[in-house]
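Only one chain comes next, encoded as structure tokens, the form predicted alone.
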Amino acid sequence: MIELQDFSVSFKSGTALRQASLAIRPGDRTGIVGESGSGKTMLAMSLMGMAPAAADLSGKLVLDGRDMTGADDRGWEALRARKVAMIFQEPMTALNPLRRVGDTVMDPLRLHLGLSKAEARARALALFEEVGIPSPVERLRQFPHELSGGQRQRVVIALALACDPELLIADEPTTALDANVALRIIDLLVRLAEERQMALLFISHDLAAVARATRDIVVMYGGDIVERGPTAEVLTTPRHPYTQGLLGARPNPVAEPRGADGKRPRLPTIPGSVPTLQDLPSGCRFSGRCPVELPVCAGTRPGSTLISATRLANCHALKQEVSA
């Protein structure tokens, strides 16, 4: 359904997206973890087609059979809504707060899918009752500043569900909510995907969360994929440094015992910092924070390494013990 091939966002200042290859299918469910400044949201804005306008786009982003690498905003536009739909992150903020959030909803239904009032206004009324906001009637005349925030994101999923979109992207779609009805939303957009199935592209930093939602797991650094394959085995057993270093600065009180004077140990943490745009090493993204670098990494793009018939990692040293 999409796929993307070497495909990298550049900007005068870097590249914020790398030779990026990844395919997405019916039924997928792929999460994408990473630190903020990691390119996760870089790649979720490019497969919507929506990369700011000062980037300059290489390698191949194919939908159904097109390439939309060049294609301008006419040529999205056909798309978006229909083959591929984004749930933009904080509720609070993605809603227009002088409009009703029915009208907001009916909106591409006219626009795309060329529905009456009526019709558009009962196929909203059916997507609130499908996402599971409670009185739909009396919410379809309501502000958004009138609802809660999980029912706001209920209201944002049903907007992104409007035309049956094909991939649904999801990013950070727990941000600003609390933990329970986090859950709530995460199992449902589980549930959606699975009765459309539809494939689901899940962008977060709650690795919790992206091991409810997903079944396969990409990681991201630097504007790289440095590794991917099942979600419960990357995040059981990592093989990446920096994947091993995400995982290991998880807090976990189980397994931390608090020492003599009644505190806990202070959390593993990766040296150094995320470096800018501009400073980013031209080899492996990860060089200079790595524990295990090589001298081949500062100035060598690691390729892939398969470590097994479905993960892959981007790593010279893991390369060498692989091949050892």
Ligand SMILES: Nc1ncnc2c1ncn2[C@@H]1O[C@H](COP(=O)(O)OP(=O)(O)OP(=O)(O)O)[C@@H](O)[C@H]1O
Given for the second form:
Amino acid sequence: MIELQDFSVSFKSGTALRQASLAIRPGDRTGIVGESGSGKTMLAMSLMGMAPAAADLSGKLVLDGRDMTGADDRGWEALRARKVAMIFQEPMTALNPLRRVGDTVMDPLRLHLGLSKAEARARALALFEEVGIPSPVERLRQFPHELSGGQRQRVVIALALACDPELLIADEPTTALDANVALRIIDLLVRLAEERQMALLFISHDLAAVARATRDIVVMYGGDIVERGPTAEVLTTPRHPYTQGLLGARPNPVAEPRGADGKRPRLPTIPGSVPTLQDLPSGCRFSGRCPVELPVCAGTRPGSTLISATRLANCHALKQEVSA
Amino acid sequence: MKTRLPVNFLIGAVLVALVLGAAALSLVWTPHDFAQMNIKAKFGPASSTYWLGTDQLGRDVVSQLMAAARNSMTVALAAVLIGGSIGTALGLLASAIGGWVEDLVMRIADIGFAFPALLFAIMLAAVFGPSLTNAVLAISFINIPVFARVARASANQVWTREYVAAAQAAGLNRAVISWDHILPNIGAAIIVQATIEFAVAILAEAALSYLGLGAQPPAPSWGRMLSEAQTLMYLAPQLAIYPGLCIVAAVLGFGLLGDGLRDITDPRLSRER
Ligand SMILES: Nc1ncnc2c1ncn2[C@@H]1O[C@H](COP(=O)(O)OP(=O)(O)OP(=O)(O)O)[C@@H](O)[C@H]1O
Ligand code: SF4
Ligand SMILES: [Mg+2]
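The block above covers the form predicted alone; next, return the form predicted in complex with the named molecule.
In what comes next, the whole complex appears, and the chain from above leads the way.
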């Protein structure tokens, strides 16, 4: 349905996304994890045709068989909301503070589906009900500051669902919410994806959230996709050294107890820090921080190694291990 | 917000209320007909009939000042509305399109900014003859680059907000986003600027009328009252002082009100100054 082939996003300062290949089919639920700055948002924005104007894009982006690589804003505007929609991390800032939330949700309905005001309102009302907003009639007329964080995020979800997108991208949709609300939002997203046969691309720092929401997972580091496979397998038996570091000593993040603050622990820290874009090594992005690094790693980019029928990882050491 | 209103805002609001009140009142009532001459009563002192006395032609000073306030407010309002709308539209456009269009609009704004208003008004008067309309046009014109700059700078900030990304993700085009999302969110900055420019416009109108390029007789104007009184400075200095005070009160009032509004809407900005 939507496919990236060797897609790269580069800035003057460096490459934020390097030759990413990713295919999403109808009904897929895919997670993306990785430390801050690993290019998760860049990947998501690329799928919406919303990479920053300053960026150089290369590679191929195919949407429903159409090559969107050189498409301009106008070409994308017609597809956003209907093919691909996105919900954002911070529900407070993702809604215009001076606009009634009902109007915000009705905008794409009127624009893309050509509904009259009354039709759009009825549809917005149904959407509010679908995403579980209580007393939706009154809510339509309210401003964002009158709603709680969880309700705002539901409004953002309703907005994204307005034109029945085939793919919903959720970029850290629960990071700003407290734990119980986050859980309910995740379950809502999963339910909606299943009911609507909609693909879900779920980006998060929270491995437990990804485990709950997705069937497949993509692990990113330094702008590279380093490992991918079924979520449960990758999280229980990570094979790439970076994924292993990310999971730390926690083989099963789903069973991890919550901390005193009620939140699950964030990703454990890997020794060292993510280099800035300029300082990323040209070979394996993880070289320099990798505990099992080989001499070849810093200069040569590792290719994909097939671990099983459904799992891939990009690592020199792993390749030797598997072929041995 | 429990903070007290800033002093500049309060003083400004009082002065503006006085000036606007006088201007509004003059629509329905003035103590005398401002144009009514009474040669016998010329240079009259302040009295119960003529509260601030009469001028060299025996016209009531209070009535003239009130009618002049109305003239001044009308000119300033028209100029700020015209210049403000065009400037804001250009700023929004520049911000929405970006790239070379933005550069071009802003370079033109820079040129307009560097161009003295009075010079432009004198040019207009030279070509089309002195009139109040030309004065309004000249003052409107100098407002365009001011508002274009403010609108562009504020709009550029709003374009980076997540709700704008969300609107783009919903497939709204840049024109719709500019109107529905950007404009309301730069409204505060525009209103602050409009208040300050109102003060500038009042001063500009007074200056143009003083030079004979604004309000033409018998239309009353503080600037023209000032210039007419100038020749009589030794005889009747109060005739120059009253319109002068009115100009100061109006300019100061709108200036302080604008500063105060800025302090209220953007405390960060005022602390930086
Ligand atoms: N406009 C830009 N110009 C230059 N570099 C940018 C720009 N936007 C993002 N980057 C860089 O691209 C890299 C990837 O950023 P991205 O936002 O995709 O990371 P992320 O994985 O989403 O991180 P986070 O978890 O913090 O959201 C970062 O190093 C960032 O500094
Ligand atoms: S390629 Fe080398 S540096 Fe990179 S993860 Fe594998 S072993 Fe470590
Ligand atoms: Mg991100």
